[in-house]
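Here we start with a single chain on its own, the form predicted alone, put down as structure tokens.
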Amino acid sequence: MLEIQNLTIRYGNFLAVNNVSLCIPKGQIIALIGPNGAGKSSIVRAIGGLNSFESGRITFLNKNLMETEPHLRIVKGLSIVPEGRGLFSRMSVEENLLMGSYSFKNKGLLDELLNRNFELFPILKERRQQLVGTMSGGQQQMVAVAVGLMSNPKLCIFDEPSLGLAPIVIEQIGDALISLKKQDLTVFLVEQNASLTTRVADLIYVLSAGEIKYCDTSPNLMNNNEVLETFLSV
């Protein structure tokens, strides 16, 4: 559905990012995991479009991505969660989600997608007129992911989702990732957490100093001794 092949980006003299290249089939979670500085958040923006690259191709459905402009990405089915949130906590639960489908104006579809994400996360549909800034951290973060799922997306990329959370928090966003897998779903998540990303994905990629370094299922890597000690400290 996604795929990277041969990207490079640079900061002036800084190499972020070195021909990096990976797959995300559809109907499948692929994580991309690596600690802070190894380039995983400048692999989103260069998806999404607000990072430049030296190098490389990113297509999505087979086509160029870099044909298409930034906001017209998530008309094609590409959504991105983004670290830090990027929820406007003066609006209400309800309010973020609209905006996250400002696209549709089929209200049948609206409604079908509220209560399509009340579903996954009821306890926002009890606090939907709540404004999201009076909601705790693991609160705003389910937001966060339902805004980023109310444009219907075909893949939607989660980046670092269980930054700051608790345990049990993090524990409902992974089952809520594997939910949205039996919905078929395509997800590329892209976390330092190793327990959440063992947990639920597929395949995972172990990104380090810009460069992937591994690329295996959970079960394997889990086995691997040199990945363990050094990338995937669960």
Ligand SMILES: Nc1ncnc2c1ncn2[C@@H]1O[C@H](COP(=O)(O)OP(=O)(O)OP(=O)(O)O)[C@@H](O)[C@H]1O
Contents of the next structure:
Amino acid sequence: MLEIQNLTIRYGNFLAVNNVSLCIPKGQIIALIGPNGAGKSSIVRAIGGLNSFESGRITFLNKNLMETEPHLRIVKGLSIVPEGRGLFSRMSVEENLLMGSYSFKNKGLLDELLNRNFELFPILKERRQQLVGTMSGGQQQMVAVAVGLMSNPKLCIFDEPSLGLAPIVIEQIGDALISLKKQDLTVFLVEQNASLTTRVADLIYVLSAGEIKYCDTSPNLMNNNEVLETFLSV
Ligand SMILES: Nc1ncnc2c1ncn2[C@@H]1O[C@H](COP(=O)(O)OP(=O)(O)OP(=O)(O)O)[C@@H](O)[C@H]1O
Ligand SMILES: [Mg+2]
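With the form predicted alone in hand, show me what the form predicted in complex with the ligand looks like.
Next comes the full complex, this chain leading.
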């Protein structure tokens, strides 16, 4: 679905992402895990077109992604839930959700997408008129995930959805990701949280200081204390 080949990103002289390659096959949950400053969000922003990069190639659905303007990537089926959620706090849950599907005019599809999200997170249905700024951190993260899904994406990228959340809410986010995979969504999960990641991901790439240091399945990563301790301080 999405492939990154030899991606290198620099901010001035600082090498933030060094020759990173990874592959996100259709129907899987692929994770990128790494500590603060590893370069995770830089990679996400490069996919979204918010960061330029020095070299490398990003392919989405077998086409060079750079040939699609950043604002049109969502129409092609690429959705990104950014770190920090990017919600409109003075707007209601429903208004935020509708912003996520601004590119659609089809009322039937809109209603279906809204209902799918309300099934995924029933609390959002109860709170559909509540201003997002007045919701708890966990509820806001559910809104952010739902907004990302409102464009009916083929691939959804989540940048640190567990940030600042209690373990029980992280578990709910994990449940949602597993159910989305069953509905055939491809997921790229960018995280620091090893327990969430190993629970849901098919394959995990470990990023440290801008480089992929390790790539393996969840069970193998969980059994590799050296990698866990060295790169993830677990
Ligand atoms: N616009 C920028 N200008 C200069 N340096 C930047 C810029 N954006 C990011 N960096 C640096 O690049 C490195 C990688 O940052 P990035 O945000 O990609 O990390 P991250 O893995 O997402 O970290 P976190 O888990 O804290 O979100 C950091 O050292 C950061 O300070
Ligand atoms: Mg980040």
